[in-house]
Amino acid sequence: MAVSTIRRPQSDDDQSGAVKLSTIDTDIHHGIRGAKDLIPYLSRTDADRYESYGVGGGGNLYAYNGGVRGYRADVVDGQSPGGLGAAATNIEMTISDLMDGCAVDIGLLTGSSMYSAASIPDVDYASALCRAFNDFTIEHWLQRDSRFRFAMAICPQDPAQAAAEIDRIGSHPQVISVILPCGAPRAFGQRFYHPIFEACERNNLTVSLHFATEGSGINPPPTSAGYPTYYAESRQSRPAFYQVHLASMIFEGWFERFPTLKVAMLEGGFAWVPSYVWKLDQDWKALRWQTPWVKQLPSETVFSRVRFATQPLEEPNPPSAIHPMIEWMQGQNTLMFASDYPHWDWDDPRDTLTQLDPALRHRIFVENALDCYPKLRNGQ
């Protein structure tokens, strides 16, 4: 089994700067305590803005899951208000229970708390969030510990103000993506979102989708349905999410306009994916004439451009099911471990994919991530 290293961009104890990598998590939900933790970083007008109404938008839809009000109750802080809210604010509790605890080498930050952005109509109020959002991390988060990396996060729906964002902290060496919740009004393939993934290529990034903010504000219902009752529903929409972005962005010509882009789609499970791209190359064998810049099967793309997390973990019956479904989808080359810390239906490290040959767990849980984020092999 290959052992890998990789050189911290910071290291206070470490001379040589090198580490061996066992575990590279790529989801965890950090967040704000409240709003004083933006407004230091935020205009008068939309600090004052921020203190009286919040992100605004249309929240969080189906925040009544599992858990205590979504996440793991032995992680809840009971002392601020709402509790922890949207994520883990408490950053030493998340050094301690996750990052030293679960032995987590390197861990990537996908906020939680300022997905709402990208439903507000008012895009240089959303704008103005985000790079506040962004700053708070890297001061709070990025200097407290250097295990930390970021997906910062953006406006999509404004791709100018995006872009800008980007090239401002796209060099930070711990910000190695950019997190795009996939509520959207329009699909990630067009080109009306260029400008985004123009500054993602300048900046050595990778495009990182989440779940989040489909039926809020300016975006469309979350189902051709309608409005799902419960979360258990809800639960069942997501890949829907992620196959409509991802068969846009391959019929679009996305993949062939930039080359050097990877895409990491995050807590939207895995089992939908060897008959999702059995069905793309089906597809575009019968139509290809259509999408003649498409210039190889869908599946290859997905299996050589696409990532995919393992959190929420498919649970198949029988168990043995599971290796099936990894060779089916190359997960050899194609799955990262997350963790989802620390909502209620997280994966402890220690305790997932432990049935795998110790080579393939090995690819899951470092090579593949770092494939995926290319900033991550620096100083390697």
Contents of the next structure:
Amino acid sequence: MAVSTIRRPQSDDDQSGAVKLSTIDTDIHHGIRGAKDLIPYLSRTDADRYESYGVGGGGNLYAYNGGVRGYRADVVDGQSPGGLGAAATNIEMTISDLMDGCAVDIGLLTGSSMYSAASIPDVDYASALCRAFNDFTIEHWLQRDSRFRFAMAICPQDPAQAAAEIDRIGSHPQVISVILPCGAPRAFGQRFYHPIFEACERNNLTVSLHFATEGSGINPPPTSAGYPTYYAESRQSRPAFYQVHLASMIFEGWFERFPTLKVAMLEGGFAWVPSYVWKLDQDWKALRWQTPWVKQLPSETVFSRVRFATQPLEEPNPPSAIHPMIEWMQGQNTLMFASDYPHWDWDDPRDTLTQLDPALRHRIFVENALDCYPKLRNGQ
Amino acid sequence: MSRHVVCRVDELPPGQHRIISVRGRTIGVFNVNGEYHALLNRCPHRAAPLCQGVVTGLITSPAQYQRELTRDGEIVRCPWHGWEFDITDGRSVFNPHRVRTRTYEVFVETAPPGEDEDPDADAAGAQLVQATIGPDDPDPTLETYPVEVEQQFVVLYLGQSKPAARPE
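Let me have the form predicted together with the partner chain next, following on from the form predicted on its own.
In what comes next, the whole complex appears, and the chain from above leads the way.
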């Protein structure tokens, strides 16, 4: 088995700086305990508004979630009020429960409290909230534990301000990605968003997509048939969120325009990927002449530039059917482990994909994340 | 077969449960409407601490769009991934015959300390007797009667089957 090491950007206890890795968790939902956490990072007027109204926007369409308000019932701390999104708000518990308890070497914090900002029409307020959440995270999470990395919050509905925010903190050694909530008025391959991706390129940041805010606020309904009634239905519609954005990025020529950028698809599962790339290839062969700037088979683009997080892990019947799925999507290069802590449907790294060949499991638990997030390996 | 005193009866009122550690495993002991049940604190799906989940009832549907809560307090919903289990027999709701978790025998007994008994529980019973004599109570030494305090305890049995002759 290959042994992977990285250099810690901020290490007090390891003089050599080299760390052997066994698990990288690419999706940990951290958040704020309440309005008071963000107040110090907001202007007086924005702070007043936040204290009175919170994020605003469309809120959580499917509040009838699983677990306890979306949390694992065994870790819910009762501190996070409704509407902020189920997130780990207790950093000490996150460290003892997940980082130490599950032997996670590197954990990517993906937030949750600020996804809703991507659904509100007042882009200045939305941008202020993202800045505040980013500053809060740097001060209270990244500085607390050098194992944490951060996929920073931005508001894609205002690409200019999003780019400015990326340039403001994008060089922080533990900031390795930006989060794009999948709910959006336009698909992410479109030129409207170019300033965001140019900023990602300047700062060597990976683009992470995570479902959220579909159908809320300024965003269109979450499916082409409108609003499903129940939470279970909304979960089934998730792959479509990722499929729409990824097809847009492929056929708009996004991957050719931004040749250094990688894309991470978080919390969308992965069993849908094989049939998706087969269909993309089939259609590109027939319709290539309509988008001649697309230079290679879509599947080749996906396999080389896109990474998919494991969570929520599909459970096929028979269970062994997971193996051809992984093979068909070239999972040895494209799959990354994610726990989705502290959500009710999380996957425990100690008990996930344990039946795989150790070398393949190491690719999924370490190597593919290092490939996807270049700042993990480089440190700076 | 081994016998373990869990707690005094008044420490586990109906609707409550506690999770105890016995011989290297954790077990949830539940009081469901005055009846006691014990489940292995481990979900057969992904090994979650099952008994730390939400205790609820069985939600059934007499007709489309109608929900009825029945058997309130008899179902525990796993804190990870939400699988539901019947506290009274350890069987899953969605596939009771094939997916289930281990159950144990629980009885209420007037407890003379047994060999496997937790000595702390007996001490707790003695403390309770002491506490009933307050500073303003008559001095019990003035006039004494032979008193036998019988304290009821929740007792858990680990083993393959119900004990043949359980202590009364």
